[in-house]
Amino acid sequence: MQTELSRKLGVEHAVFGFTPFPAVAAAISRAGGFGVLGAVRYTAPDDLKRDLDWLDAHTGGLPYGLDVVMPAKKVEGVTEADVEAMIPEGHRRFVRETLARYGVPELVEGEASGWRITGWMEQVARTQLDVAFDHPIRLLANALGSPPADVVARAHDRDVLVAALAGSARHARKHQEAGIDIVVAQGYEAGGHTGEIATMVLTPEVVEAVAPLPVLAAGGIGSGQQVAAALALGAQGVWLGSVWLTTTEADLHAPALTRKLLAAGSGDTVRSRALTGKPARQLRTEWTDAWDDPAGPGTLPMPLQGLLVAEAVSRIQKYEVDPLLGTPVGQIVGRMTSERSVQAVVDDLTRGFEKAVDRINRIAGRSGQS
């Protein structure tokens, strides 16, 4: 599964797997993928520094990459009370009444919340680079779009290659514009933040729009077969995420929901804006059908409800509350039906792709014989 992109990374398979956990993306690297490691839970440096400092150490000088998300447009002065100052107390109300008809218990006094997305904010993010430029990573990633220019600038001298995320061709054509090397077009089965169009409209489209720019396939992708395609459409990669969260090597820290992923289906899935106030593909749950029910208050723009939510979410995986647990996730969920270690997927997806590629070099050949 070589392709121009992934020889030039000096990667064996041009599959490239984001995730929030360090060991998966070492394993990823390991196994002849491109590792990403997502970075918008890290809000202290030195826990950043930390995971990277221990992939250094587990990839065997194998590349790999830092996902973060940060505006395009600078915002100064902005501090995270300011923010938290925005919120209005009828949604704080909300929030501690729904806690509380599931009977979610507190957290211990003292602890804080470790799932407090502030990774969205520049002044966080810009710390984050701070580390990460000090590491050989190899690829910056920005979930929400394309980074700065002086970011884009400050990676291209360290000879970091920068990708940026699009839901259509009009997005992509902004990234290029913006000097972005690679484009990760995410259509609407995706886990996390996606948008409206499918993944086998949207990659070709996006490769005709940005070409000769390199472009990943991203979302509903989840089988060789399903890489052989993305390629086929003009892709020179994929990029998954969902299908790591129940690999040996994740860390959900919540047993209850690694079952719940393992027993899910393709349509238990919910666009939703309940977890960041941007539509994100997810587990459909009684927390999300209670911020999308018309009854309630209605979530608030990203990045106020990832803020509002920030404690309850650590407070509902913590105790594990069966009803509101979940987890951004893509369609792709139907065919996660057991926990495997990554190079057992790497593995799977490099069969099912020569499977692929011999069907149709089969068909191809009696066409040619007809």
Ligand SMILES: Cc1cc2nc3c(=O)[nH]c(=O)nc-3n(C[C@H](O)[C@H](O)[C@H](O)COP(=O)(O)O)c2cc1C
Second form
Amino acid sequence: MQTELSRKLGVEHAVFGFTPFPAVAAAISRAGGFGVLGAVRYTAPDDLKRDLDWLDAHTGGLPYGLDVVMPAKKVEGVTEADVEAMIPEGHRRFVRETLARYGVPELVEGEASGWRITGWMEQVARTQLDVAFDHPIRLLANALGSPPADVVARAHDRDVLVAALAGSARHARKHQEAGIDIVVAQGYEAGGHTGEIATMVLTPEVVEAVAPLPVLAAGGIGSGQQVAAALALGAQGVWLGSVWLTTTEADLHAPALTRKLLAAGSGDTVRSRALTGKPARQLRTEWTDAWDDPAGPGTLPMPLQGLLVAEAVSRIQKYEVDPLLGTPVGQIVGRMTSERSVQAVVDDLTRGFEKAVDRINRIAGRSGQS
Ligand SMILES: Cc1cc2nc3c(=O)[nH]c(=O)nc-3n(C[C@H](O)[C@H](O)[C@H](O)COP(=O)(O)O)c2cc1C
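Show the form predicted together with the ligand, please, because up to now only the form predicted on its own has appeared in this conversation.
Full assembly next; the chain just shown is listed first.
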């Protein structure tokens, strides 16, 4: 599974893996793919430094990347406290009442919420970049929107490639104008923030819109056959997020969540604003149902919703409150039916890719040429 881009980055397979877990990112790179660590959950730069140091020690010089959430527009001088103050009391009450209805215990005094999604904030993301550029990252990806021009320049000065996620050809062209190197075309079926266009439709649209810029296809990919399909659509590689959640290296901190993911079907996710205020695909739970219920107060815009629910999500996670327990995950969850190592996932992708190529060769009347 080699393409011009995988050769440029020096990886064996054109498989890019997004993950919030350093152990998974390292294992993806060691398995011949390209591990990308998500930085959004890190609020303290020292924690990110510790984990990037760990990655350096466990990737043996193999390339890896970092994914940040950096808005292109600067919002100067806004603190987390300013944003907290904008959250209406009625919404806070709704959170309290919902948690009480399910008997969700409080966090222990002084226990920090592990799920504060503040990495989106300009100042937090910038301190993350200072840490990241002290490490040998080969790729910097930006989740929501084009990265600011000075960040692109700083990355290029250090020979770091810049990628950005796009849910439409229009967004992809904006990224191209911002001077990035790789577009990740992320379809509707993906876990996390998504647009409304499916990967099958989006990938060739983006490939055509930004040519000759390399495009990675993301969303709904969990088998080698799907990798082959993405490459056939013109992608230079694939970008996978959901499949790593049920790997043995992933640390979801909640065995009940792993069980739910393994049991879920492809129809058990929902694109909901419950987690961050922007539509993000996740497991459908009684928590997402409560937020999406027209009888409720409705969600707040980003970043208010993320701050509003951060502690609640931590409590649900910590106490594994089954009906409310969820995570961002895509429709491919229906194929995630057993816990496997990252290496086993990559081996399976390789085998499935070869099968797909053989099949297409047979159909095209070129048997034995794969
Ligand atoms: C648990 C989880 C968290 C995610 N968080 C981020 C994020 O912080 N930044 C980002 O760029 N993408 C994030 N994504 C999206 C992935 O980068 C990727 O585009 C997506 O998972 C691909 O689709 P798939 O889930 O069908 O593999 C997340 C995905 C999952 C499953």
